[in-house]
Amino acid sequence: MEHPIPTGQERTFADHEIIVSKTDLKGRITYANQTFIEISGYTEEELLGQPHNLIRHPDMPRCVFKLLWDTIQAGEEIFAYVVNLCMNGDHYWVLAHVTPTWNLSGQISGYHSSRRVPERKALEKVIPLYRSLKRIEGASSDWRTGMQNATVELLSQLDAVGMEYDEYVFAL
């Protein structure tokens, strides 16, 4: 499936709506609720089995997803602001809450994400931060080095204010 080109048009969803998806351990979508289907523009059949990064917007810093994956693979939950890309190239912001799903043997069997409408005032702080992190990532010819450099910058900023990422998200 081809990745759409961003249009710059933002979509929104109602404050009472929650976008829900579930994935397997590799991030392939195993469940998408109706709100997710409607805002993304994909059908359920188009979403199921696809990697969740199908909706990844190119403006999202890789280092934020690295932090997200490192956290949930360690068995912890995380909250993060994420801009997603719709099938037609429009975008939508969410405050994502991502948690591991555990099987009866105590092993992580997948991941669950509930996404809500973010506060606009929080996005006014997140967007410049993410642009800064993207610039750092883009300054390196090797994407892994760029992501590592941006991760160091993000952790440095969090250390300067004495917060973990989740605390920072809720302080915005």
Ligand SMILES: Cc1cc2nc3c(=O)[nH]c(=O)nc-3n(C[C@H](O)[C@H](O)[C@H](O)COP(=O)(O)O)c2cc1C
Contents of the next structure:
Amino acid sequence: MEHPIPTGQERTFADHEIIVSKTDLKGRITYANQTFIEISGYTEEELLGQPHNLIRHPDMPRCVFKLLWDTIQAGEEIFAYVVNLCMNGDHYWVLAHVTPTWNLSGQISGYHSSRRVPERKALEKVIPLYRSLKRIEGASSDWRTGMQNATVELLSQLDAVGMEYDEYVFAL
Ligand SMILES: Cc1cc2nc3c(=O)[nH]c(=O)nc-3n(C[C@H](O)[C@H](O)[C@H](O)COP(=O)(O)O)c2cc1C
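The structure above corresponds to the form predicted on its own; please provide the structure of the form predicted together with the ligand.
Let us now look at the entire complex, which starts with that chain.
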């Protein structure tokens, strides 16, 4: 499916709502709740089976998704601020909680994400942070080097405040 062009128009959802999706091991969507379907603008049929980067917004730094995947593939949970694209190019910010799902033999069988409305004051810090990480990523001609440089910058900013990524997310 084609990625929409961002409109710059923000969508919001209610504080009591939770946007839920589940994926297989490769990040293909296997479940989407009604709130996800409504805000994304896609039908359930259009979402199921698609890679989760269907809703990836170009403003999101690659290094954040690298940290997300490294963390969940290691069997741990992660909280992250994410901006997502709707089918018509509008966007919405979330505070996402992503976790592995385990089968009875103790292996990771997929992943699960619940997202709620982020605090506005946290976004005031996240938006410039992500912008600076994107700038670093864009400064390298090859994306892998750019992502590594942005990861170094993110980790050094965390180091400067003496926090792990999840502590930092909650302190925002
Ligand atoms: C359970 C789960 C939920 C995810 N939710 C999102 C999401 O809401 N938005 C998003 O852009 N990527 C999400 N991702 C990450 C995507 O799989 C993908 O890594 C990301 O969109 C970056 O795309 P790219 O790897 O093609 O650059 C999620 C992954 C998992 C496993």
